[in-house]
Amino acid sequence: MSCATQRVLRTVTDLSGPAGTLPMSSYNNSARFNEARRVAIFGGTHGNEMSGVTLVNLWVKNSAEIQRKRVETKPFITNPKAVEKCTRYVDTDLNRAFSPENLSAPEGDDLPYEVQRAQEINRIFGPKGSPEAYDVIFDLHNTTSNMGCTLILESSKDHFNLQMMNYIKKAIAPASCLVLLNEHPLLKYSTSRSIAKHPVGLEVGPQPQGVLRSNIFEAMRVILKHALDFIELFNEGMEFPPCTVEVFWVSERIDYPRDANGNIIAMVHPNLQDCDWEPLNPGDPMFQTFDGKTIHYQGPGTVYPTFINEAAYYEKQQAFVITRRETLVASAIRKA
């Protein structure tokens, strides 16, 4: 299968859960968590990422599909002005706006719209870092990169989320859903979902900005279905045994080559374009200058690039991120 082959979930018709979950039993050193009774699904954090916008608007009208026993699930459009304009944001990126400085800033109309919105969202679903914060927030995103279905994990120590992601991966197999771990202290950012006790990002692509593709829409919908099933099972007393989860740990951001004035002078090389998650080895082509010269990757070892040539990241001076493949061990979990 070539890199350009679209890495997207096919429609899953078997809606039963995955193998490997057990009824209540006893594991040594099980991690105990309170029931995840309050769950939110965010769409429109970026107003031109249409799968999440459309699904959340659908569920706002009729939430039956996302309700589960012992769970209250709230669909929510996070950036309505950006959704109305079908643009990523109005004043500043909402998915970078949930910093302590922004959330504690004095309220006022002089603040950027997204900072005002972040404060409002924090009041509804937080406060961030408090016992009153929502248990789980799913934040739905699209990417123009050829990433397929990707779950985003913010902490390698969040065993609840690791178990959930393992459950989802098994439920949709043989289709693929990879896990991106973004916890590097210099690279992670203050996401809208970060106000929850267990924040979960979901990226599905490739999909152009402002466009709705049926296969991407259905892939996102199926993943949310299994995620909510996991929460319901956990709340009902299912114990989940220890497991391992393969993750791609974000280690570096790579910018486009630029001249002395900051202008881009090269493109993603055709051998790398659309090859998200494929190994990039020392000496492999990485960029191609406008006059046809190849710039090779000079790193010390094999890495796995993703978010390759993401349209929204030109403004952030990012051509792609480099990840390293690791395996995390999740402890057994059960409700407290």
The other form holds:
Amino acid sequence: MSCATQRVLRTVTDLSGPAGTLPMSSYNNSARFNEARRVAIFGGTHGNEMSGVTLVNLWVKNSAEIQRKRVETKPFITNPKAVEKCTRYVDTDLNRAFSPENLSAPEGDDLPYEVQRAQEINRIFGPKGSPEAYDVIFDLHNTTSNMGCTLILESSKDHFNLQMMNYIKKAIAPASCLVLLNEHPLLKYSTSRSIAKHPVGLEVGPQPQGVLRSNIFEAMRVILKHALDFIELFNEGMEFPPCTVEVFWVSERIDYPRDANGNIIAMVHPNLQDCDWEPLNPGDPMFQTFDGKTIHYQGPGTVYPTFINEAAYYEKQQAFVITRRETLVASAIRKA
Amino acid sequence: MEHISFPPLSRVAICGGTHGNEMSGVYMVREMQQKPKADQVGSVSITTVLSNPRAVDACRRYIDKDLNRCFTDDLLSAPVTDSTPYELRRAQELNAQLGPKGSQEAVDVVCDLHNTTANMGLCFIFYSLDWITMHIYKYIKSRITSAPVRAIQLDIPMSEAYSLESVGKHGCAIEVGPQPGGVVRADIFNLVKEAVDLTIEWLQGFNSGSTFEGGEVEVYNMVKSVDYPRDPTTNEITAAIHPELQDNDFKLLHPGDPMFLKFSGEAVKHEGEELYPFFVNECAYYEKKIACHLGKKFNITIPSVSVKKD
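Output the structure of the form predicted together with the partner chain; the preceding block shows the form predicted alone.
The complete assembly is shown below, putting the previous chain first.
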């Protein structure tokens, strides 16, 4: 057994001592973060993604399940008008609306509904980028893609989030929860969760819009349970040793083949449909035209596609995204 | 065996986008409209119709009102004013184009393409006992092997029949799932295409004088619908379809089998006679207060058919 391993074991044992005992840090490079005292759970950012809508409504009525010591967790429906109409959005996609331009625009009733909402949410849970912003925001989403449980990370340098995601993955094993990292300067977008210091996206699929599937709902519920457990442990002073986290790093967006009028002329190929996270090799079938011809992937190497055939992305010119597999190293963390 | 002759079936309408977010039909119609000379296949002249273009543009089920509930005799003859919902107007336009319903001018066969979020495979839906559409079903069932093919019969008199296919002399809805709204899946599209091609093939065979043998066909009917458990004060649903029922359309439900799983963790069980569930967890039915339909399975003997020779 190495010395490093012995230190890790000693740290874990120390924590079983009397409440309030803070173990000496075993790691010179342990990153310090403030206690995560204010946490929000957003549902209904897209009004027809039913797991989050249902969970948040449940917890607004009775928050017992999401209570943890030393943390205030606020469940919140971000887009109530869209939820009422069971539609993704009313005027514009709320999950693209939190740009600096929108947040600093002068208030007014003539602004699109979702921009007004973004400003309101920024007031309650932000301001974005300031010390007053919420510590953690979980934003609950569903996808029609066969992505299973996916945690979405916005920064490869957020060691707090990396440690949380590692904790969740280990807690639900052998069930799987993958991590999607979207840090691409052109493909990254201004999400509702980006208000927080530590934004966490939770995307579970496949589920049709407007439909509530029991298995998808319960899976999301379990992941949040573990996420809140992590925050509670962190706030109590637990030190989390360095760890590695496998991530799928977004590198490119692939659109459907289209005609001169912008209509799609092919569908995701049956061989690619539902194969999120599986390797796509050069020469593999990618699209099938409506009259049955195959279009093959012509990229330079093997990639990992995801968000394959997401309903909401037809209008965003996206059939799927391409990711590459990377391993990130998270430093040890403990509360400041 | 009984034998019935029918006049030639030379005019068929293939309709898609009756619900604007059910994409197989939308793309099928678009695809057919782009093919040159696709409007005449042998003895069959084909009209392709995008039933609800505004809903298709918005990628929504409907704009004001569900188009596929607008074809009762009463609604088709109601006066149109400025405040008439879009879909009621559109239904009357479609009735003028493909009907009028119940008249000699109506097209011979209306085939309306739909998708469902329920795991129903390929399902024919028709009114009462129409031998033509049941023969088309029998023909397709014997030739499609990539998905289960079933039929649901709605026992409704024609005057009260509310859906688009009731406008034709013979009509059926072809419902294929599971597919989310707004999505086109290649496997589902290919299935729909195969069904449309086989329908046209049958019609050509019929018109050219083939006799199609009758026999027993298996059909489901609808006994009742079941709503979600709801909170009595807020009316919000308090349970989801149980994981053991989810995706198990047409698997016999016995008394005591779980139907719903409440958010609080308890199961709600099926009570009463053994029945077959279908349209389990169809997205569009939440607002109609339907979690699933329940029905019985039975056999119908259909006569052999051929075209009337003068």
